[in-house]
Amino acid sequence: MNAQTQADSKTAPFAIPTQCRRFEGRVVVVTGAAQGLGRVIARRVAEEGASVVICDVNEAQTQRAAQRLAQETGRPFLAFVGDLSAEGVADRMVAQTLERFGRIDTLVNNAAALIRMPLVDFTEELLRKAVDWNVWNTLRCCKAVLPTMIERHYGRIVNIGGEAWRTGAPFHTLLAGVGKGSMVGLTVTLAGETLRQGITVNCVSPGGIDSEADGDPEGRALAVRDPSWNPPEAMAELARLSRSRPNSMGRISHPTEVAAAVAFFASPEASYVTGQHVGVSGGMAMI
């Protein structure tokens, strides 16, 4: 077994198989779905019968992911490429989805800029990028899907948070403090706003994820993530802190473990659950 295979299989024993068919006839939009957790969420809901729209900024990777997932699951996929934080882009995504599938049942706000570094090292440009890709994309997507959900009196919105906002992890001021932390506040307030409109809004916060176990290791070659966003010294310190945390299971999650929780909130079964936040983090943070 080579080093790459070892890295990709370290959480394989914890993979969660799909055993439900809750999304027959339904349409699910997943942002940031060209790779990692988003790709696994998209596959999970497709395996349960959904038609899926995957959104990302990387055209080659998004198109490839849509084609591969369609082949693997036998379900229809639509690839939408664009920066959802920019004005009008989320509206175009909704328009294309309605033209192709005629409805939107679920929105999963997974897209994020995974930037982990000391706040003092952020340039002005990177500050703006972090807020755009961790806050504005989710706001614009929620606003864009709400009219059709309100009209149909049905909708599921699932925001992907992250446990670092409540554990005080260093180097997460923009990613968790501003970005993922805001997902929790948005979840609660938007849930209250849509309480009588047949729409539920909930939040799932992962801890560490084995994102390389997304089922498409070749696709990482197409990634455009800037390595400077996660400097080695910051990542080494985060790894040290993770190993020393006493109340965790001592491992990172397989992405299917997180996708299973997302699928529940995204499904018709979550009809009486709204404004809730759940950590899927192996005990990294507890109530």
Ligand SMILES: NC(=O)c1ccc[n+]([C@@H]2O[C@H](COP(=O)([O-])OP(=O)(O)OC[C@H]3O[C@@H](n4cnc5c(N)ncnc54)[C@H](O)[C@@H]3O)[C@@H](O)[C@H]2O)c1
The other form holds:
Amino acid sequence: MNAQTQADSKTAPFAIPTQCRRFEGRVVVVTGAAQGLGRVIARRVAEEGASVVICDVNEAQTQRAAQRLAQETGRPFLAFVGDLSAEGVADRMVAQTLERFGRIDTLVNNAAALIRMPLVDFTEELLRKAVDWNVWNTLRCCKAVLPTMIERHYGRIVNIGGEAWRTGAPFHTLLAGVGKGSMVGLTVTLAGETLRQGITVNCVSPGGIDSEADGDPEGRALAVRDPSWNPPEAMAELARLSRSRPNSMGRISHPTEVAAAVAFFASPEASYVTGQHVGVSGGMAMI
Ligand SMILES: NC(=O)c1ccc[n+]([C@@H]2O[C@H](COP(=O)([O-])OP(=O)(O)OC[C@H]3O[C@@H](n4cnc5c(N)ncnc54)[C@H](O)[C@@H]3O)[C@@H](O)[C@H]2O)c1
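Having seen the form predicted on its own, please provide the structure of the form predicted in complex with the named molecule.
To see the whole picture, the full complex is given below, headed by that same chain.
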């Protein structure tokens, strides 16, 4: 690789300020936003004028992210802490958002549990947790926001998928096959159900993300990603496969690159786009 090619294949820098102001007066809820991609999405919509609710199961990290992002963007942030897969939690999140901000324009379903291992190695308990944290949280959040969106005849729902559901990546049966595959199905059927209700539902699927580059100076809470969920042998095999993939850009994404696509679907601009799936994955999968 020459020097220019090397520079081109690095991830983009975090702080490219946007000139867009699509979220003035809007309220955006981002799940799993204490760190990683969710934190960057929350920051992006705040930079464009949104009041933002960040929801996560990790209490200390959520409070800290809300405080920091509010300082950095000058926008109001509400921190909501809870396991969104548990009954009633998403309903409480919606109630608190309406109490504080009076409306919900956008829901970004980003929360997930990154568990990558052979299906035969899952315990019964981990199987349940993987379905809870990759399916039930999104289902419950969608169901909880719909009544207020239907009442206002306006809503944007953006589901965060992941390309592994359609590339057949090994060790992704729960995370991608069940989790992200169902996210795509949910996107399409819910979009069909809400077509005449002013609501759009779309899905953005990243490939690999440099999610450590989320701009948090204190780093990430890896406790929510139990190291045993991603055994080194599985990760080494995934890295080998990704190096040998011919049709990708040869780098993972910066989270701001994914957040930019999410911000479009989350905004009023995307008024005539629903039931769609877009890969933001450097060519890993096409159409
Ligand atoms: N990191 C990647 O390479 C990659 C690739 C493709 C897709 N994705 C998707 O992008 C999204 C963000 O990924 P990331 O790397 O930032 O992940 P991450 O693990 O850093 O962050 C996910 C956040 O979701 C929270 N969360 C999980 N389950 C929750 C629940 N039930 N209730 C409340 N909070 C919950 C976690 O506490 C965590 O803070 C996920 O949907 C992931 O599947 C990531």
